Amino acid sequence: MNMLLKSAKIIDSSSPFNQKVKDILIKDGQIVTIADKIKEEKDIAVFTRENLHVSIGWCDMHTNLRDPGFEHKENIESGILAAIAGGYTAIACSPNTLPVIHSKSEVEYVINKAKNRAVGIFPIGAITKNLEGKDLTEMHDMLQAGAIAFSDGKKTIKNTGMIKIAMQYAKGINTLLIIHPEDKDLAPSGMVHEGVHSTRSGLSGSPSLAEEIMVSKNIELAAHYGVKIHFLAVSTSKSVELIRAAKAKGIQITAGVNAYNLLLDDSNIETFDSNYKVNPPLRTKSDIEALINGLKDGTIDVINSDHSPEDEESKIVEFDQARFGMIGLETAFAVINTSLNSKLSTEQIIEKIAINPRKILGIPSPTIAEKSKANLTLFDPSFKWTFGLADIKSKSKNTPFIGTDFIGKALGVINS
């Protein structure tokens, strides 16, 4: 690829160019200038745009391909059309698929496929066998095949000794766990969060607790077993408190938010649309504070998209009846700009998205320097915009923010 891009602001804290206004000269997919002013040359192509920031590729820690055996919700190729509208060029794809993601040959099959693509596709492998939480895969075939880390995604291993042993496993081979905190004996039909308006709503809640000890238990477990883990998504005051105590005792973990839980509370579920059925559910509004603040001082490291594409058949139904999740990728974005709109930096944004996910994963980071290879999202920071169905990539349409008007879009990505 050949492009020029003429005024960028540069984003990357790695790039002695950081925070500058600079032209980019791109040729053969390589950076080769980056100057004040570089002249246009033929058949070198021109992006100009006011207000055009450009940072290092954006990476989602947490995106659900339902590739192989779920291909009418979303496949790889659509998948990938997604991760581009949005600013991606790395999707690290969760385990949950048909058949699971559980041995080596499925760890091939998303590999051979998303091969040479624009953008680089990341499987993470189950810890256990058909995420059924019983038996152990086989994880060091699995990370030698090119899995990145384990995860049952978001089915919580129950068994404190299933835990131990995979925690010993993965320390061996010197591998990361990502879990999902949540305790299912809690609120086995919880739906929304349990307060104010899932009573109001009649909607059966699932309370803070059911996360909370669920980070708790597995914060002590990693202690103790000397493991580094990962938290895929927390939503309460109360993780955060505990997070950050976690880190400032020297414990190796690390945590995710999904970014529908940075702008979207709990009284969203009155309205009964089933595209706020989400996991973890929607909190209140004093948790939203929590967890921006844990942005802010770190606790918190990352920001999923937890993109999770669904047909008609499993969200179009009664609340109680549909599936949990909502598509992500291509507003993960907008909705993170516009809920921290003047309470992180647009650098403290780009951390999160597109540097710290591939530092807790372990894939090598692009910089914005000269003759690096150009893995770079364009996006616009203050551009305003209403989100439409036109604006969907993704086979499935499941969100709730058609007609949502935001702050910040991903303008495009450059990544051969």
The other form holds:
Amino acid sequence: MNMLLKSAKIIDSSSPFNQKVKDILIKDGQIVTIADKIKEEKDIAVFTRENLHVSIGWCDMHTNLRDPGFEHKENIESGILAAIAGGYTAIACSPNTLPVIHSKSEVEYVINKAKNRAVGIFPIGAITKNLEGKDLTEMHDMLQAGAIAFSDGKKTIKNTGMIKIAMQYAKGINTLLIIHPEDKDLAPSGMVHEGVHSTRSGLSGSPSLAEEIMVSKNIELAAHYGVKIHFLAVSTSKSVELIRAAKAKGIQITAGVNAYNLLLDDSNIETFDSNYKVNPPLRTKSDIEALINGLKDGTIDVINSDHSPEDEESKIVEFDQARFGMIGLETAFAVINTSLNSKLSTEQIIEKIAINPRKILGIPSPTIAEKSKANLTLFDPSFKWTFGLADIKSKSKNTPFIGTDFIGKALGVINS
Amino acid sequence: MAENLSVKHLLGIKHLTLDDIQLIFKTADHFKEVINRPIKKIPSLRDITIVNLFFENSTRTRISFELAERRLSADIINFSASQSSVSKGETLIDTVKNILAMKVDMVVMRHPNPGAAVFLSKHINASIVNAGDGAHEHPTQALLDAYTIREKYGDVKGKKIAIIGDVLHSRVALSNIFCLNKLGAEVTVCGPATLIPQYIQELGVKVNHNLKETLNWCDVAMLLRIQLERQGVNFIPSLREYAMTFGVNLDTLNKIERPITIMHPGPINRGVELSSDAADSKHSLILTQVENGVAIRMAIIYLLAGNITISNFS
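Please could you give me the other form, the form predicted in complex with its partner chain, since above is the form predicted on its own?
Every component of the complex follows; first up is the chain already shown.
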């Protein structure tokens, strides 16, 4: 790919050009020149736009591709298009497919289908067979085949003995476990945050405690067995506190938060719109504030899209009957930036959506430098726009954000 | 006072204004007089067709609605389906759209999921009356309860109402809290701590786990039906222990310093939340509630049907 980016503000804390406005010349997928003013050449497309920003390509740690098994909701092809629309050049996909990504064959299936695309796809393998929390998968074999980390998706392993074994084994093969902290016993049918809005709506609530108790338990286990773990997504203020305290003690944990948990609070559930049925559930305004503070001080490392495509049959039904999740790749940056733009710097936001995810997963980070491969996201953090149906590239349309006004937009990616 | 409701549907008390509630009461006054005449039927809604859509078992609510509809001369059809048979096949929207395609004007729906009526209202045009949706709301029950209190005491404002029993799983409790709050009553909920929602106080009610204290405080005690098991979990150790700690009998009532009124949405578990001697005593307004249920439902259907006619001709 050949392209000349004019007057792009470079956001890359590792680059000497950080925060500088430069022209960037890309030839055959490689950054050739970064300079104040580069002359336009024949046969090289020029990209000019007011307030153009450029960073390394973004990386999502939590995308649900529905391929294999639920290709009518999303397949790898449509997932890639959604990722590009959202500014991502790398996504780690959950093992909750059918079959589950729980052996070498499924890992290879995903990797082969996604080869040589503008978006790198990094499959996450299951910790236990069929995500049942009972028997360990062949993690080593999957790791060799290209699995980037291991997780049971949004199933939490209940049995503490099983978590112990998974942690010890993961440590032995030097890989990362990603944990979804939720104690389902506290609220077997919980589907929204337990609070005043669940009480008013009669919807079955899941208390913040259900998350916190598992955050706490897994911190203790990780500390005891000396293993690195990553919390997929936390959503409560107490979880942030627990992680902050654990990090201060030097325990090797990292944590993510889902974009929607930064913008939407639990009052939305009173509409009974199933697009607000997500996991972790939408929490209170004070939880949102605590999450933002956690992002600011580095307690929370990563922001996920938690892209969860669902068909109409799974969503345009009674709230109780609906499946959890909303699509998120196309809106993640807009949601994050709208929520955070006055509280975190653009550089900090990029850290959470591009730099830290790769660091945690162990994916080599691209750089913005001459002679390096171009792996870039173009964006405008102050652009005001309204999200519409036409902006959705995913096969599924389950989002509450149609018609929402956002600040900040991903403009495109360069990655070949 | 307004002559029309501010809403097209009756989805919950939450959505009603105080004026709406007063209008429903005033209209029910009229219908209560009508149903006590020798000829109980009026031709008001001869051109209206109503479907009673019950996705959950109900005897008394369904009969009450059906009678209200018949007294108003509406055409009615009844549809009962257990949730399981529907979930295997047709979606809720499809079921209702099929019925509406046969030119039905109004839907009365009982459904096991909270928010089902709100959800349906976003996808169909007909007026909807929520006859109970999961643990969310049961607005007609709350209206008939408040109406009964108003009838007995002249006004609901300032009255002290205790709601006793399984508040956690009760749409009746929730709708009553919304309704009584709007009408200016004071509400206390009482029951075993496992059956009282943790955040209920934020709805403007007090919580007391002591039955005796609660009965001594209140003017009206609304008792709720107790089920031992909910979704496979026992929230109380036994019905026997419940009856011992929260059951109301004539002896308890006689020991209270001042007379109080007992209400129950039915069906009663005699000997559990309420003993027979108390249920059938002078304290009890249970059968008045049932009678008022028909008048209140007539009023609601009549008022909502008024909106239908207006929209059809405008």
